[in-house]
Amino acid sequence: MALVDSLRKRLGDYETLAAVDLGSGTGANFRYLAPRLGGRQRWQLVDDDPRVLATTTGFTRAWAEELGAQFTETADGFTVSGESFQCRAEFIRANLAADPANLVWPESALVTCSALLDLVSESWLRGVAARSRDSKATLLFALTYDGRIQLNPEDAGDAHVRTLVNRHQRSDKGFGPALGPAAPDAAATILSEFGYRVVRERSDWRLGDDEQQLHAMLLDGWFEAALDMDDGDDGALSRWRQRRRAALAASGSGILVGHEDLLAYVRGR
């Protein structure tokens, strides 16, 4: 992720970076980030679910084994010192689908989450902005879904499969009406109405041929989600899906799907 070099430079020196990562699931993103940015962390997990927060333990821990990290566990969370940064975790729980005027973080924090933005409404992500500019956070929002769908070989059914797929993605994922593809235009619009610089960067997902289980639960979560939508001819997605899987089954096929990274940060700074 080009941007993370980006940030890193806007960051300069700190003595500790505080750092929130909304709706952090299974810790993919803070894995990802924290040797990145180097030096001193000290992060804020936040997520609703115990029972995802409770796998972030074993999987950091694992991939502090694999690193030569020293990993500790916490009352709260856990530490993790490698050999370029020296992180301090502890775990939030807290309802992100409320009002995010709720939320509370450090002054000048790093905000940021990943798969996040095209699940929430505008509303709500007009007020994680406001949240944002009042205390002055710089944000990084990975991996947001564009609309982007491409398979190959291409299938003639794969429009209006994709058409369908865009139009559940925008049904209510709990944070009221979702952004589902406009989420990247939208974010770097809001944003910007809140005086922040937005900078954009592609981050596609690419699978192949060596992914092909992941390949499978895609292209049958995206029937599912067309079969929700769709009120004419259910024959026409299964026989799609079917073709789609002998497709699968012959070696050759892939499939691209379309998402952005957005750094923002106030004007100024």
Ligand SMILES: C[S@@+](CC[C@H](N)C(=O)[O-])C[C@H]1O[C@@H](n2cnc3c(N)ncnc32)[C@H](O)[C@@H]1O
Given for the second form:
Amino acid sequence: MALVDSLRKRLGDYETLAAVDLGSGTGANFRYLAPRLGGRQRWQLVDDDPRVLATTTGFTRAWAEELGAQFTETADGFTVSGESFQCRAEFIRANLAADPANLVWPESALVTCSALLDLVSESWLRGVAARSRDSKATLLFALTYDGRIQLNPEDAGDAHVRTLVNRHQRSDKGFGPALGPAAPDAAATILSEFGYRVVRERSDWRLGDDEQQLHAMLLDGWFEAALDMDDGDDGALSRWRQRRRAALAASGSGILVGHEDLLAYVRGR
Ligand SMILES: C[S@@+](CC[C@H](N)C(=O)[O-])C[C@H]1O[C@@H](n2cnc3c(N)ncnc32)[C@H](O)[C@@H]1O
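Could you give the coordinates for the form predicted together with the ligand, as opposed to the form predicted on its own above?
Everything in the complex follows now, all chains and molecules, and the chain you saw is the first one.
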């Protein structure tokens, strides 16, 4: 992610970086960023799902072993120290959908999330933007879905499925009406209104047919979402799925899912 280089420059020299990962899931965003940012870091990993939080320790321990980093489980999280970084991470089980004005993080923190922004509503995002500006936070919102789904080889039913999937993306995911594919543009507009300088970069997700299982899971997920949105379906969606599965089995099938990363920082910082 090229934006990480820009992020590092914006953060400058720090004694200890305070970082909060909203909707941290299994900790993938932490594991991506921690060694790339380097130095001393203190993380809050926030999620409301105890099952995914519980898996973070195992994934991060295995990752640390592979890196040759020192991993220690603590009462509320873990510490991990590699050649160029030393992190303490604390798990916080919390419902982020509650009033964003109540979200607490230190002054001048890095506030980050990945694959979360398309789930949230405009009003929630405004609340986070206000809270971020007031606390002089630097923001990195990674992997926000932008509505593009391209399947290869193309099928006559793809456009209809994409329309239905994108409609489904706008339904409430717990934060109010979800921004879905509108999230990257909305985030850029809102953060600019709050005085942030915004840098955007595409970070598309490409899947080849060497990842058959994941590929099939995605197709099934889109099929279910489309079915939910299409009251009058006469079997066209099932036929679409059959054709897509056949293309996958025949090899040469590929998927691109459009995503964007966004860096936002307070001007003059
Ligand atoms: C699509 S996953 C992304 C996980 C992780 N950031 C990643 O990139 O792998 C969204 C995450 O947000 C969490 N989440 C969704 N709604 C939430 C809420 N209201 N409060 C806290 N976490 C929430 C989910 O539990 C899930 O772990």
